[in-house]
Structure formats: C-alpha cells, structure tokens
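Just the one chain here, the form predicted alone, laid out as structure tokens.
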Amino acid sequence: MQVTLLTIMEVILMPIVAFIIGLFMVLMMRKLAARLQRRVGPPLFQPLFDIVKLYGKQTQISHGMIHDIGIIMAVGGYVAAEALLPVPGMDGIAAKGGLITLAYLTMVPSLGLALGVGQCANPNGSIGISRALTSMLAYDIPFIIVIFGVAYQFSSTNLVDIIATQQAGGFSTWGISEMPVLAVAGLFAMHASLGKQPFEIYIAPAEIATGPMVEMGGKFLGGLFVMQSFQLYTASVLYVSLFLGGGENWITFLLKSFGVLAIPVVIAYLFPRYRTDDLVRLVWKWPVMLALIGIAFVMN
C-alpha cells in the first residue's frame, strides 16, 4: 500500500517538475537565440508570464469540441510521457511502461495538434499540419531505429534498468561510449523532433501565417506554450537517459539535460530552414544511415 501511494505521488509530481524545468529550458533557448543575434533576451520569468497572459485572454472563436480535444492531446501526451521518464529519486511507472510505450506517447502531441487544427478548416493550418505530419514521419524512423539499437545493446526496454546499467560502470558503460554512432543519430533525430531550424518547416511563419498556430489564440496558444516546455524537457531527458547515464543526482541530471538541449538550440539559430522534401531527404539519409551503422556495430 505504501509503495502504491509513493508511486501515485511520483506520477503526480513528475509532470510538475518537468513543466518547471521545461520553462527554464524555454528561457535558455530564448537567451541563446538572443546572444547569437546580439540581443539581451527575455527576463527570468518571461516564459511563465507568456503562458499566464495567454490563459488570461478571452478566446473569441470556438471551433468545437474536437479543437479542444486536440490541445488536450497535444499537452496530455507529454504529461503522460513524464511518468515514464526516470529522474533522480523518482522512477514513476517507468519500470512498467518501457521505451515502446514512451515512443508511442511522444507521437500523440503531433496527432492531437493535427486533430485540433484540422477542425478549424483553415487552409494555412492544413498546410502546416501536413508538413508537421510529414516531418514526424521523417524523424520517427531514425528515432525508432535508435531505440531498437539501445534496447538491443542493454537487452531491455526498461529505462530504469538501462540507466542503472550505465551508472554501474561509469562513463565507459554510458550509451555514448558504447554506441557513439547511435548517439549521433539520436541527437540528429532529437533535433528534428523539436521542430527548430532547420527543421521548422511546418511553422514557416513567413510562408503560411504561422502554420498550425494560425487558428490558435488565448488558452489554445497558451496550451501550445505549455506543450513546448514539456517537449524540450522530454526530448533532452530521454537522450540523457539513453546515452548519458541518466542523472546520478539532480545537479548532474540538470547539467546533462540543459547541455544536450543547448546543442540543437545553437544549431537552430545558425542555419536557415529546409523545404519539406529537403527535410525528409536529409533525415532519411544521414540519421537513418548512422542509426543502421550503429546497430551493425552493436550486433557485432
């Protein structure tokens, strides 16, 4: 009974922790962008202020229940995923869910966004969603191959066991040491999944009036801001868990997570975005090739 109660508390607490850390990740992303562009950047609590402001606005237009459900799916997919991402002192239900369940949950937000925007019947939104789903198809293939390689290497899809195995032997048993090619492919797939330059084709504000966000305002746009916080956290923590030994304590956990996220963020603001066909061609070529080479090394 006590173990069950502790698990329930962890499942409730883990998304809250993820959201708070995710807000600071959004802040770091904006600060890095500002520094690269020779600006000062936003103040400390600006990401939180943005969300509060958007939820405080009255939404004038309603697109029906499906529109609301789409936003709930977009945020809820990541909220559910946090319970499967072990952090120092909290495992949640990671031992029961595994990598396969986690991979499915990370796909739910994009599908929810497509469902919600599709209800609006706005052609600009539909263009953005078609690009978003094409992007998801592109980066999910190397992502699944990478997950397969990691599971094969550690003979488990349980993230708790994978992290424990890496921590037991130190740096030499980390995924990035044993599977460096897969780690590079995983970082590539992670960058593409975040939808930042050069992979932000489905946003493309100069082309399609902000794509999926064209019909999002007030609480709906606030929901997308919340989703972004969870997205940055989920992608970076998953990479840390698979290749960097997880977090031995909160200090190393945060340093690794923010450090991993800084790599695609810096790259994002140094390169222009690709077209949809270029994105698919690039992602299906290099990260998939690297992931397959990495699996070949793992199996040998």
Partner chain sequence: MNQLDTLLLISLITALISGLGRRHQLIGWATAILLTVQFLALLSISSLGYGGTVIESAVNLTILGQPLSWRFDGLSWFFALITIGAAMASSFFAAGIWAKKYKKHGGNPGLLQFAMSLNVFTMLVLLASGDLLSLFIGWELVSWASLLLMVLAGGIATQWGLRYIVYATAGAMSILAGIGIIYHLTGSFAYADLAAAASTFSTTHVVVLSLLFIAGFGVKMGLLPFHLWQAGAYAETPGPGSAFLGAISSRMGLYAMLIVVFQLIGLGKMIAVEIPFTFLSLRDLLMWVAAFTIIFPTYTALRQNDARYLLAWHGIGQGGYMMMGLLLLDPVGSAGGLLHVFNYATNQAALFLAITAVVYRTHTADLNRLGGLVNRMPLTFLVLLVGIIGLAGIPPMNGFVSKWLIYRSLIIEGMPLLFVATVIGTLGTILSVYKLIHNTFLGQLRLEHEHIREVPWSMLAPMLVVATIIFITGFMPGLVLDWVASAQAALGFTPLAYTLGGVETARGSLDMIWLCGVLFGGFGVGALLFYGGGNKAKRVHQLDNYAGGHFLTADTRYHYSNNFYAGLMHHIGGWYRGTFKWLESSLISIVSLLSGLTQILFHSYHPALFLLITATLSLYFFIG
Given for the second form:
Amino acid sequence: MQVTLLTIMEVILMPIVAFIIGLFMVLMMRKLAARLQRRVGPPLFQPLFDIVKLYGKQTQISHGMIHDIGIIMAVGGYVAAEALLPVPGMDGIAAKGGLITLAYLTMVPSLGLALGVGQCANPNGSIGISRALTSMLAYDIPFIIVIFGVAYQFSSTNLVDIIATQQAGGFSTWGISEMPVLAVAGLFAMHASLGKQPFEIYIAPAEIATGPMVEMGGKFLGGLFVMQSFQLYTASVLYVSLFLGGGENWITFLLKSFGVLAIPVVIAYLFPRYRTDDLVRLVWKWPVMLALIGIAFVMN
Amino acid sequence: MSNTDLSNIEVNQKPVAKRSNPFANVFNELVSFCRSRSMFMLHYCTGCGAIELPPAMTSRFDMERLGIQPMVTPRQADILLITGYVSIKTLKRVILTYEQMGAPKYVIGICSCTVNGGMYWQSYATAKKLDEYIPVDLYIAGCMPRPEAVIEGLQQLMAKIKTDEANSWKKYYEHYDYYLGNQQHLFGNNWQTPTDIIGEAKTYQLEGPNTLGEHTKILESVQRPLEPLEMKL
Amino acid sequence: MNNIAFTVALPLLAAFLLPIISNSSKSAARFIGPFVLLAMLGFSLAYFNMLEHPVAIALGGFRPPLGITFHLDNLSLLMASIIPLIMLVLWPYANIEGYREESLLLLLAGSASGLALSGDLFNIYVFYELLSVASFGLAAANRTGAAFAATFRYLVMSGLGTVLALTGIGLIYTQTGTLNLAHIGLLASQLNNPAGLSAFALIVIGIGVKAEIFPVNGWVPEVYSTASPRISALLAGLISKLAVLVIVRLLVVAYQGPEALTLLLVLGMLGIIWGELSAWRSKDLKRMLSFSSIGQLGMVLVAFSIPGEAGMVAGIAMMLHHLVVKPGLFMLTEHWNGSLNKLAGAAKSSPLAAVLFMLFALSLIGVPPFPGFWAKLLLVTGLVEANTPLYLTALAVLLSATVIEAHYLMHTAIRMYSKGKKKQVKKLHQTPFTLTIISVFAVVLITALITMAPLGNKLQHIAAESSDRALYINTTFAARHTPVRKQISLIKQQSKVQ
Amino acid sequence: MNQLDTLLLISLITALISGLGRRHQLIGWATAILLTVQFLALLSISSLGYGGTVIESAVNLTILGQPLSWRFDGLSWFFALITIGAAMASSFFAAGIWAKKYKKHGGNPGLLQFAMSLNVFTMLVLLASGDLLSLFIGWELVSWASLLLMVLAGGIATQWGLRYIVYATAGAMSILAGIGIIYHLTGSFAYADLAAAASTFSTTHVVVLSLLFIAGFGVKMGLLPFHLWQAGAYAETPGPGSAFLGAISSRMGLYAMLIVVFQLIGLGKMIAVEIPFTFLSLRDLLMWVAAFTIIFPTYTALRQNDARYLLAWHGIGQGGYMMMGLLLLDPVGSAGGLLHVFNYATNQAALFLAITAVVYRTHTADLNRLGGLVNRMPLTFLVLLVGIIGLAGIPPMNGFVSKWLIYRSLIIEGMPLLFVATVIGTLGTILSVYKLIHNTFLGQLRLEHEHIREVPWSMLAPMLVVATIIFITGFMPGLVLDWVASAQAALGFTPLAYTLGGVETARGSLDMIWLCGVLFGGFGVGALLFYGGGNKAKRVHQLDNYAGGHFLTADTRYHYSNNFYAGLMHHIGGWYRGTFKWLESSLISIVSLLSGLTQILFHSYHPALFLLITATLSLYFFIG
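Compare with the form predicted alone: the form predicted together with the partner chain:
Below is the entire complex, every chain and molecule, led by the chain shown above.
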C-alpha cells in the first residue's frame, strides 16, 4: 500500500515537474531562435504569460464537444505520458508501461488533437492533420527502429532498467557510446517529431494558417501551448533516457535534456520547410538508413 | 451614414468592481498583466503599411522582446492591425475577421488611410473612417508610420491593457446596433457575418442598452440561422 | 434361375412389338413401356436381394467358355436395376402420339441391361451396337436440323469407334482364342504383349466414344445440346456409365498392368482438362453441362485407373454420383435452355428448381457433406495412395478442375439468382412435371447423403467384389472344370504374392 | 448427449428455426435470443476457457470406413466464444428497426438472420472437429455458408461472392490434397496419428504439407497473395452480416491453420527447413508473408473511399498480426496473436456496426459524401471512436494489448525488420482510421444530413455493448488472457504468465490498469484545466470558421475529404501497382485462353480424325 501511495504521489508530481521544465524548454527554444536571428527574444516568463493570457480570454468559441475533448486529450495524454518517463528520484509507473507503451501513449495527444481539429470543420485544419499524420508516419519508422535497437541492446523495454544499465558503467555504457549510429538516427527522428523546421509542413502558417491550430483560440490554444511544453520535455527526456544514461541527478538530467533539445532547435531555425512528400522521402531515406545500420551493429 | 457618431463616445465604462476577495483582485491583475505582455497580432495587410511590420518584428526592432508575436488566424490573435486603406470589399473581410477574434481584442489602425481615408478620401470604393464599422483602440497615423512608431503605438496599447483601460471591444457588443447600421448602410440590408455577435454578447453578459435596435431587427429578418449544431441524441 | 435373361429379352421384345401393338391400341402401347420397365426392375431387384455371392449364368445350357454367360455380381445387378429405374423416371409419359421414342427407349433399355450383365466380349459388342442404334434414333428424336446434324456427327464417330472396338476384340481373340471375359482373365498373361495392349487401347477408344472419353467425344456437346433434355440425361447419365463398365470389366479381368492403367489415366486427365476448361467458357447451360459431363467422365476414368480396390471404389462412387446428378441437371434445361445470360431471374420464376440446381451443383463440386464429396474424397485418397508422379499430377489436375467447375457452376447459379427482365423470367418457369422428375434425383441424392454410412459400406463391398479378379473367374467357371481350376489356384497364389 | 452436443444441437435448431421462419416478422428477435441461448450453452462449458479438459462429443460416425469425431478444447472454446458473441451482436443489431428498413429496400432480414445462424452452426462444427476429415467437412460448410451471407445483397455482391468461392474452393482443394497426402503417410485422418507420425515426415513432406495447408487455410484468412476476394466480399454483405463476417469469418482459417500446421505438423520443423539461396527458414518466410499481409492491405485500405471497404481491407491486414504473433512461437507472441483474434473481432464488429448505423441514416458509406455526423449521431461516433482506437492499437483500448505482446515478442526474439513492418502496418492503420472517422463524423455536416437523428436503441445497444467490451478488455486484459492461456495450452504452447492488468515480466511489463488509471487521470487533469480555467466556451455554427476572410456558405462543400493523404500519396502513390490484381487477371486470361483452345476440339468439323489420331498414338504407346 505504501508503494502504491508513493507511486500515486510520483504520478501526480511528475507531470508538474515536466510542465515547469517544459515551459523553460519553450523559452529556450524561442530564445535560441531569437539569438540565431540576432534578436533579443522573449522575456523569462513569456511562455507563462502566453498561457495565462490565452486562458484569460473573455470570449471563447468552441466548435463542439469533440473540439473540447480534443484539447483535453492533447493535454491529458501528455500528463499521463510523463508518469511513464522516469526522472531522477521518481520512476512513476515506468516499470508498468515501458518503452513501447510510451511510444504509443505519446500518439494519444496527437490523435486527440486530430479529433478536435476535425470537429472544427475547417479545411485548413484537416489538411494540417493529414500532413501531421503523414509526417508521423514518416518519422515514426526510424523512431521505432531506434526503439527496437535500444530495447534489444538492453534486452528490456523497461525504461528504469534501461537507465540503470546505462548508468552502471558511466559514459562507456551509455546508449550513445554503445550505439552511436542509432543515436544519430534517433536524434533525427526526434527532430522530425518536434514539428519544427524543416519538418513543419503541417503548421505552414502562410499556407494553411497553422493547420491544426487554425480554429484554436483562447484556452484551446492555451491547452496547445501546455501540450507543446510537455511535448518538448517528453521528446528530450526520452532521448536522454535512451541514449544519454538518463539523469543521475537533477543537474545532469536538466543539462542533458536541455542540451539535447538545443540541437534540433538550432538546426531548425536555419532551414525552410520541406514539402510533405519531400519530408517523407527524406525521413524514409536517411534516418531509416542510419537506423538500420545501427540495428545491424546492435544485432551483432 | 448613421445618425449618431460614436467614434468619440466612451464605452459605458463599468468600472471594474474591486472584488472583496483580494486574491481574486490579484488574479485579475495578473491576467491583465499577462494580456499586456503577450499580444498576438494579426496584421491584416490591406495596404502599404504592412511593409513596415516585418522590420518591427525582425532583428532590428524585435517585437518579441515585448511579447508580441504575429499570428495567422483571428482565433489566435489579440490585436488586429489594419495597415492601410480599407476598400469596401476588404472591409467586409475585416469585419468578419474582427468578429472571429476572441475578446479582449484590440484594433490598431495604421496609416492615415484608416483614420480618414487618407489619399483615398475621394474614393467611392473606400471606407474612410474605420471606427464607424469596428471600434478602434489606437490609430498610428503616418504615411506610412515607421517601425518605431508602430512599436511606440503598441507600447501605448500595452500600457492601456495593463490598466484595463483598453475596452473598445466592449463597445462593439454594447453598441452593436450602431456598428451594424453603418455596415448595413455600406453593404446593404442583407449583410450578415457568420459570427453571432448578439448571441455572444448574451452569453458573456456584454449586452448594453444599444446592443439591439432597428438594425439588428433588420438583421434578424434576413438572417440565415447561425445556431450552433447541437448534439442530438 | 434364368429369369434374369428377361431383363434383356423382355424390353427387346417389347420394343419390336410396340409398333404393332400401337396400331391396334394406343393406350395399351402407352402402358406397355413402363410395365416392361417395372418388370425389369422387379427381376433385377429380386436377384439383387437374393445374391449372396456372384454367380455366372450360362444361357442356353452351354458351359463357359463356350456359351453365352451373364455375369451377375453386385455391380452388374446394380447397373441393371438402375437402368429401368432411371428409364422410368425419364420415360416420356407425356408423349401420347408416337411410339417411336418408346420403342427406341425399350431397345435401349434391353441392350443396356445386356451390356451390364454380359460376361463375354462378343455379347458386349452386340449389345453395344444395339445400344448405339437406339441412341442414334433417340438423339435425333426431336427431328430438328441441328439434331440431325449432331446425330450424324455422333453416328460417324460411333461407327468408327465400333470398328476400332471390333478390331480390338478380334485382336484379343487372336491372342487368346476366347471372348469370354472370365476365360480371357485366365489367359491374361497372353495379353500382356503389344498386341494385347493394342487391343485394349482400341477397345477403350472405340467404346470410349460412348463413354465420352477424350478426345473421341466431339459429338457430346452437339448431341446433348440438340437432343431433348431427357435423352441427354439418359445418354450422359446412364449410357456413358455402361460403356465405362465394359472398360472396367476388361481392366479387372485382364489388364492390371501399369501400361493399360496409364493409358486410362492420361486419357482421363486430358478429359478432365478439356471438359472443364471448355465448360468454363461455354455460353449456354446445355453445352456447359455436356462439357462438364466430359470432365466428370474423365474423373471416373482417372478413378478406375487407380490400381486395386481403392480405384474401384472411387470409380464406382464417382460413377453413381454422376449418374444421379447429371440427369437431374440436364432435366433442368427443359425450360432453361439458350444463353446463360437469359437465365437471369430463373430463381424468381421457379425457386425450387434453382435450389435443386444448387444442390446438384454443390454435390458435383464435391462440397461436404453431399455424396459428391465422398466420391471425390475416395478419388483423392486413391490417387495419393497410388503415389507416382503421374497420379499426383492427376490429383493436381483434378483439384484445379474442381476450382474451375466451382466457378462456372456458381457463376450460373448467381445468374439465376440475379434480377431478370419480366418477360424473360416468365419463360423460365419450370413445369411441375419436370420439377417432379428433377426432385426424384434430388431425393435420391439426399437419401444417399443421409444414409452415407451404410451406403459407404455397401459400396466398399461392391468394389471389393468387383475388383476381385479371381472371384470373377471363379464365378464363371464351375469348380468341376479341372484345368481351369488349376489356373484359378495359380492366380490366387499370384495375387497373394503380390 | 453431453454439453457439447447440446450446444451444437441448439445451434442447429437455431439455424433451422431461422431458416424455416425466415418470412416471419419476429424471426430476428427469435434468432437473436436463440443465439443468446447458444451463448449460455457455451458458457456452461466455460471450464474449457480456464484450463478445463477436452470435451468429446457423443456423436460418432463412421463413413466409408473413416471415423468422424467432434470435440471441444480451450482453443475451440475461445474461437466459439468470439463467433457466438459476434453473431449475437450482429443479430440483435439486425433484429429490430434495422430490419424494417432493410425489408423496405428489398432485403430479406429473415434470410440474413438465417445465413448468420447457419454460419454460426457451421463454424461451431468446424471448431468442434476432432479429425482431419471432420475438419475438412466443417471447413467447407463454413466456406459455403459464408457465401450465402455474402451474396445476399445481390448485384455487385454476387460478383464478389463468386470471386470468393473460387478462391475458397481453390483453398479447399489445396487442403484436400494435403489431407490426402497425410492419409497416405499415416493411413488415417485422426489428429493423434498425424501428431505421432509428424516427427517421421521427411523435409519434403513437411514443406509440401505446410505449403498446401497454409495456402489453403490462408485463402480464408486473406493471407497474401490470396487476399483479393476478401475486402469486397465482406464489404458488400448487408451491414450486420459484414460485422459478423469481418469479426470472425476469416479467423476460421487461422483456427484450422493452428490445429493442423502449428499443432499437428508442428512449426518447429519449419524452422529447420532452410530455403535455398536465402537466409530464411520456412518459418521466416511465413513471417514475412504475415508482415506483407499486414502492410499491403492496410495501405490499400488507406486509399479506399468507401467506409465498408476500408474496414474490410483492414480486416485482412489485422489477420497478418495474428499470424505474426503465432509464428513467433513463444508464450508472449502467441498470446498476442490469439488475443488479437478476440480484440480484433470486437473492434471490427463495433466498427462495421457503427458504419452500418451511418449507412442506415445516410444511405451511403462513401467517405466523400459524409461528414460532421458527430452532432447528429454522437453515440455512434463514440462506438466508432472506441473501435478505431482499438483497431489502431492505441492505449487504452484492447487492440493495444495484443499488439504490445506481439511487439514485445518481436523484440525478445530479435527480429527488427519484422518489428518495423508490423509498426508500419500500425501507422498505416492509424492514418486510415483517422480518415474514416474524420470523413464521416468530423468536419462539415452536409445540408442533406441536417435533420438526421441518432439510430434507434435497438441498434445502439449492441454497438455500445461491444464498445464496452473493447474498453473493459483493454482495461483488464487479464480477463481475456485467461482464455488465451488455455487456448495456448490446448495448442501446446507454454501459456503466458499474465496478470489482470497485462503481463508482468522482469524486463518489460505492461499493466493496463495502471496505465488506464494514469491516462484517465491525465484526461481528468486536462478536463480540469480546460473546464476549470477560463471562461466557458460558446458553441458556434460550423460556418463561423476561419477561411482566410472568406464567407462560407452551407451549399459549398469545404470538407477536406477526397484524396485525404495527398502529400503521402504524392510520394507513395506510384508504389501501388496492383500487382496482385494483375496476377489474378493474368491467371484468368490464361484459363480463358486455354479454354478457348480446348473448345477448338469440339468445334472441329472432323471429330473422327481425333479418334484415329488417338488410336494411332495409343497404339504407338503400347507397341512403339
């Protein structure tokens, strides 16, 4: 019983931590972008301001119940996913889910969002979703190969085990030093999954008016901002857990997660975007090839 | 043209009642502060003024440091920037767009054209005074105003928002009949936007004595129904 | 004891008397046919019931191998009972005017029973010729130009076939000096040479014209599609089987060597391929059924080509099954003739007929638990047991052919169940009389389905008996005849060694 | 007369009653209730689902010297449960108001009920088969009974039915050949003899037999390349019928394959068989067939514009998962495969019923002619949503659990490429089910659908029950894993060690109870944030929509539905070559050509010539 209670506490705490870290990740992303463009960039609490403002809108419009539920699922799915992602000192229910579950659980928010957007009856939104799902199909293939490689390498799908194994021998047993090729492919896939340039065809503001977000105002958009911070957090922490030995303590954990996230973000703002079919072609070619080579090394 | 000119009439300013709960007050102030520090703008590039916005956003002047970001749809935006002359056809879209924005929403008229028609003041096809059709919070005059001026204007707006003074959007709900009358005068009596302003005003208790009137009656007589699709079992 | 000869004599006599009687009393003439058939049925059933072991009857008191013998075992008596039965069902009761058809039918019945019962090649030849004559007349009975043309085709082929068969018989006679089947069986070793085998080939091909063996069956589609359905049913259902029976008898008594079996197998296989493929493409029901019966006969032949009892039981099962199903199907074409496309709406017009068609079709395809399945199962197991590349090829051919068969039969069924134009649909109505006839076959089929277990045992018993060469010889030759007796014991030893 | 006989008897009686009374008004309800009785009879032998011993039927026949016997074990019981369950759902669905409309449009609901109950009976006979012969008999009965169901709709459905029956017959003949060979090798049709003799089979025999049986049973499963018949045949069946067929019919192929190939011949031998010039063993080859069976049909489904076809194509694809799981041969994978049979059946039943409900109201299943129905048919939407989440294999529905087991096993076994292939299939499924729900229920409501209502309760209730089952078995997969484990035991696999919430192993476990708890907790937090924070949202009309300043009107279609994945198709569109269709049509062309050639013989003017030629040839054969 004690354990259950503790687990529940962790499950409650982990999303809160994730949200806070996620907000800073959003900030970091925007700051980096600004720096790259030789701007000052937003102030420290800008992500929070945005969210509070959006929730504080006086009039809000909704296109129906599914529109609402979409946002709920988008946020809720990530809240749940965070409980599966171990952080230093807290494992949550990572042992009861594991890597595959996490990979699939992170689809729940996207699909919830997709449902909500569909309900809006806005063609831009639908086009956006169609593109988003297409790019999910594109980047999930290398991603899933990477997951297989890691799970096979550590012969476990339990993230706690995977992290423990990596930490056991220091840097030399980290995923990145044992499977460098897979790590590169994983980074690529992670970048694509973030939906930043050059893989943001489904947002394409000038073309389809931010796609899925086209009808989202007020707290709907606020929910999506929350989701974004969770998304950045999940992606980077998952990568850290798979390849960088997770967090020995909070300092290294934060360093690693922010560091990992910085890479795609820096790359992102140097690029325009790919067309959908180009995106698919690119992602199915390079990261998949890398991942397969990586797998070949792992399987030996 | 409509009988009354509202452009200078202040909104029936219900002073924000200080609530007894100090925490609620703090919360309200926090929200107002956040509103002022996070302004998503939709620049409706009707004319030449639009060209001055990119410099305002990019590295030279960097609006983002003030929390101002461009957005692409009215649903997401707080500020509507009308950057130049508004032809009658464009005006329809401007009104549609304005009505689709979520309140609190602010309108900034950039360039002289939005103030009085500017160099198009003789044109038959141009709406001269923007605030006869939608309430405008702030004009930034000039032909065209430089980015510094734009940012200066935005900062003024920020200050007004912070103190809850930028309430022109309430005017639209409270005097909807007036605005609708002007719009009908220009577009004919069949004029209708997809947004149900009256319903919105009722839902959010933003009605004033002048929300409904003769023009809204005309509207009701010609209106295609706009009730949301209810979920039916 | 010689009552069984009446099954041959009575109908032949009646056939010749019928024209005379009909001159004096038409109503008497109408009754005489069915009456004779009933009598035939009575005789053969009586024997069938009494029969405990096969018997040979020497007619005219001459002992075999000199005299005319009738070989009575379960198989021949079964066929002999089926002949009047099926004739009774297909009898032209509605025909009030003429006597020609009745007369020919009686001739056919008499010669057919003769063929089924005969124990020597000469008699077989004679009855076969009689049978041919009767069937020519019947095929042309409806006197249309097309029927005459088709019958001529039939006649030419059949004539040539007879010549070949006669040559074959002659060859056998030169080799063995006898035409009695049992005696031939005794002297089978003398036939195991090119001349003997050639004789077999000639007889198979000659008789094969009636048995619809590939490729001497060029007359089949023409005749069946122009003759009246009753006649087609008779020819396809009954006569072909009798021809096969002759080949089987020869096979059992004298040709157990692999060469003869291979010939049958190859011809059967080709027959299956040719028949089913042609049926697949045919555009009207009658032709389709005739092609299908070519295919089915091919399967029967393949079955008989399997050595030993397994082949016999499979063959008899296939034969009997086809004998029940095909006449039923042919009777359906009474009103469902012409292009297959015109069948649209047939099921609406006479639903019972459509159901019966489905029943026959399913059994023909070999869908369990219908009798056709058990026959096919026997065939399959037999082929696999034989286990040589050629037999396995035959298995493959058989199974592929079944697929094709399923396709064209179901295609037709689906056409029947699709919507048709009103005018067209009216024409497709089956009369109650035809339906009754078809239902008889269906009832037989369903009875067989229900009594499958005892029927199967009986079938195996029949097959065991009729595939027993020693028994056949032993039956014919009385135990007294010493030299023959020696040979019999020798054969028994041989079979034991095998 | 034991309980198994009672079950079969009730089933037969159901079929007979619904057949005889097919014109009666109440026959629908009668059939549904009788099916419920069957279900209860099945429950009376539920000990089989919990590791009970085999129940032998008292009926024994001997035909042509071959004994026929029937029996039920854990595997049969598991499949029978799904069969009767699916039939119940469909039957109840079809019994009420649906039937009236169906009748009005020229259908015969009684005949549909009869066809379904006949299918159930034949399936039970197949599932109960106790030797190869009764297996084959049951197999053929099932094949032909489902033909009846498929052609009921008439028109185009009959063409699909014909296609089906040709494939099915080909499959059956392949099986018959296999059974014949076994009979040759063992001298009997009994399972026990086969199992005993299997170890002595030579490699050639193992290969030939496996291929014959897998091809034969694979036809019904829609295993590549024998899948072309399935989608159309299932899709064109009248609504509830397609739910039933889609849910269970093709799994009969899996059942028979499990019995004969997995259990009796033994897959272990297939691992030993190396395919020359490759690295693959026979089992690997089969796994790749399964993988392609997952991928190709799933991506064909992605291109469908008819909801029923889309689902039916998925049915083929999902069969590949089951194959894949079972071919993995370890406790986890095989449990995944078997569990997927159950899960998929519930998903597919729910989906087909929901689509049937949509068709009931809108008269179309064309994905380009629907949209926005969620406001009009919210409960149907809910059912469809639950169904697609399950079908796509996303938590928290049951489809996820079975797929998880398969993935887990693929990782344990170290098969990366197959793993990727499986996931590619899942991703394709996600894409196409989203298209399904988007194009029917989300987006713009068409003018002509403004006034439609939710379907009546007689249709809703079965749908909701199935949806509930999907959720509950997703929440507590242990409920089904009980049955799966005894089915595994019956098959000779090591049963999976499971918990109520899923699987507990040292290095990677799954606990759906926790997972669902956390997920719904998360949704709760999301809801709290959404409804607790900020003003209440006002519902707006669908025309109040941002379209770049454009005024939308109801008479203009702006629902983005056609060519939904345009970008993806731009890239992979060219990969759809229709190879299998091409193969099929070339086969038909060949047959057609050959039959044209064969007919020449019968058109010849000189048939006697052939007689002489043959005579000469055969004389040459003997003399020369």
